[in-house]
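In structure tokens, the next block holds one chain alone, the form predicted alone.
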Amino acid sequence: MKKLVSVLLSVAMVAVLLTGCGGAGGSASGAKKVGVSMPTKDLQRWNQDGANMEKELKAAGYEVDLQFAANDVQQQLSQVENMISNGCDVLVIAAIEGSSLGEALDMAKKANIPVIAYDRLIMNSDAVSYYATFDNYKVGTVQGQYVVDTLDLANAAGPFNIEFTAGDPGDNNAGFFFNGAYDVLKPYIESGKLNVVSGQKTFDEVATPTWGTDVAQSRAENILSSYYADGTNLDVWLCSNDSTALGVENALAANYNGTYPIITGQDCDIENTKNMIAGKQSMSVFKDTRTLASQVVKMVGQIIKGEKVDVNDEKTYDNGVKVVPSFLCEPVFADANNYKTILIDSGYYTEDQLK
């Protein structure tokens, strides 16, 4: 009888232990676990993306491991590897550098953990299952079309002077942003209606490592001192995002006395939105991270439940190894005329945040 009781107690203890552990995937609570890797806390948009993602995933019943990598590639690699080791069922990764996560992705593939590339395509890996982003080429075309419409290039005589500031060469999106804008403006550049005074008009010439405000500012200061110090007027500075636009705006404030140019941006960061209201920036493409987060949460749920995952593009995003099935959200732009509707009425910001 004692032996039977002992055996029953042992079986019960094993059952308790098995119930309390996460096993090969999931968490100790039994909830599925999602690892979310964001590149940095230094840019407002990634803080918002991370917070939105965590909130949405937790509301959907998932445990969330959210990590920020301080723009350090090795730190992000280590964090993602830890997420895999700690039993995450799905990974959502906004890569610092598109080709830097090979080792971690190999681990994910061996562990059969699906990977969603978030907003930035992960390059040169067949372990990327899906890509969720905004239509990045369209972001650029929205910026370019804004310039066309604001200057009335179809009818105005011109010529107008323009400069470009693009994004980080390590971010696959940066090329889409720049090419989208340049393709809209190219006919006017080729006809001479738009004049790139510095002559810098290829992506490599105008790229901004790390999307750094200080990097963009330094380059803008050099351009202004070299090409505009003699009183030459600047009509447009097309910037791919808000952090680079802020650098250009800082340079203009200290180094330029002509008619203030059209300045584009992207992300509707608070400081840039304040600049739009003050007339220091013309527009910013708004990519509502709440929309993207909601879509990714939906995709995570479809993956975990074994359902068909929603995608709306299976042709555009080739990461060098495979064309990654993608879901593209639609961008819009905000300016001084519509920012209240786009940003405040939607609940994205409060009026106090923009004072």
Ligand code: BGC
Second form
Amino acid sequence: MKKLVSVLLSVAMVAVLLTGCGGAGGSASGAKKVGVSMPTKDLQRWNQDGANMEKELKAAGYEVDLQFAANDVQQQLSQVENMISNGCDVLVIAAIEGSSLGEALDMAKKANIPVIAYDRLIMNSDAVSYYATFDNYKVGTVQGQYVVDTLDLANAAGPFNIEFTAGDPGDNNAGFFFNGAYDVLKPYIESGKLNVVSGQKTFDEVATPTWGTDVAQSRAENILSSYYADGTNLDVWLCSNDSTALGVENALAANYNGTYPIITGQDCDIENTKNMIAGKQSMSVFKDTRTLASQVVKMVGQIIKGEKVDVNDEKTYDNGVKVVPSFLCEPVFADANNYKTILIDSGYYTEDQLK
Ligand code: BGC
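Starting from the form predicted alone, produce the coordinates for the form predicted in complex with ligand BGC.
Let's see the whole complex now, leading with the same chain.
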């Protein structure tokens, strides 16, 4: 009898080990397992994304392996490889660099593990099954339109002075944000109503590697000292997101004495929302991470149950190998006038968090 028990135990252990490697799927508890790979804990939004995903996936009955990769591509690669070796059934990845996950994705493909690209598209791989994000081009057009409306560009005589700060060239979203904003402003730049004083207006010239606040700040300091130190007034600094807007705001505080410019952002990070309330940032595009997390959890469920997966865009996101079926959530803009409704009444922040 003792022998039989020990044989049964070893068989069970081998079974656990086998399902635990090679992506056979499932977990010891029998629940399906979802690997969630986030780029970094440094930025508020990814912490929220990770926490929301974990909470919602667990509530839906899944086991979750959530990892953050400290903005280090190698670290993200090995974390994803571990998720695959540990037998996850679906992978959800917000890539640090869209093109650097090739080996891990090959592994996922071999193990038949579907991959959902989260917020940022994974490039040059046919292993990506779906993409869920906010409408990235629209994020940019909302920022551009805010500038058009606030300056009343259609009617005002101008000219107005403007500078641009875009995102990380390794992030496929960054080009969409910049192009969305630029396309709205382009007619006014071409007519001379908007004047880019530094002359820097291509994505490559205005990009911010790593989306770093410090990187954006030092470029802004250079521009301010080279082009605005003589008292030239700055009317707008179009920033693609909040981490870069913060860098520009820091640079302005120390290096600029003219009329305070319109500054755009994205994410409604706490620090930036406080700056909006204090008049140091004009707006931020709000992408409710709860909406994206719920959508992705729904897609995970549909994949696992073999149901048709909910997508609403099958033409925009070509990753170089295939057009990835996508679900695009709607971004909205927040500013000092509507932040209470959008951010506090919706339960995203408490009033205390913004003090
Ligand atoms: C996200 C933005 C974020 C930026 C920096 C982008 O991919 O869509 O919401 O601000 O990365 O982390």
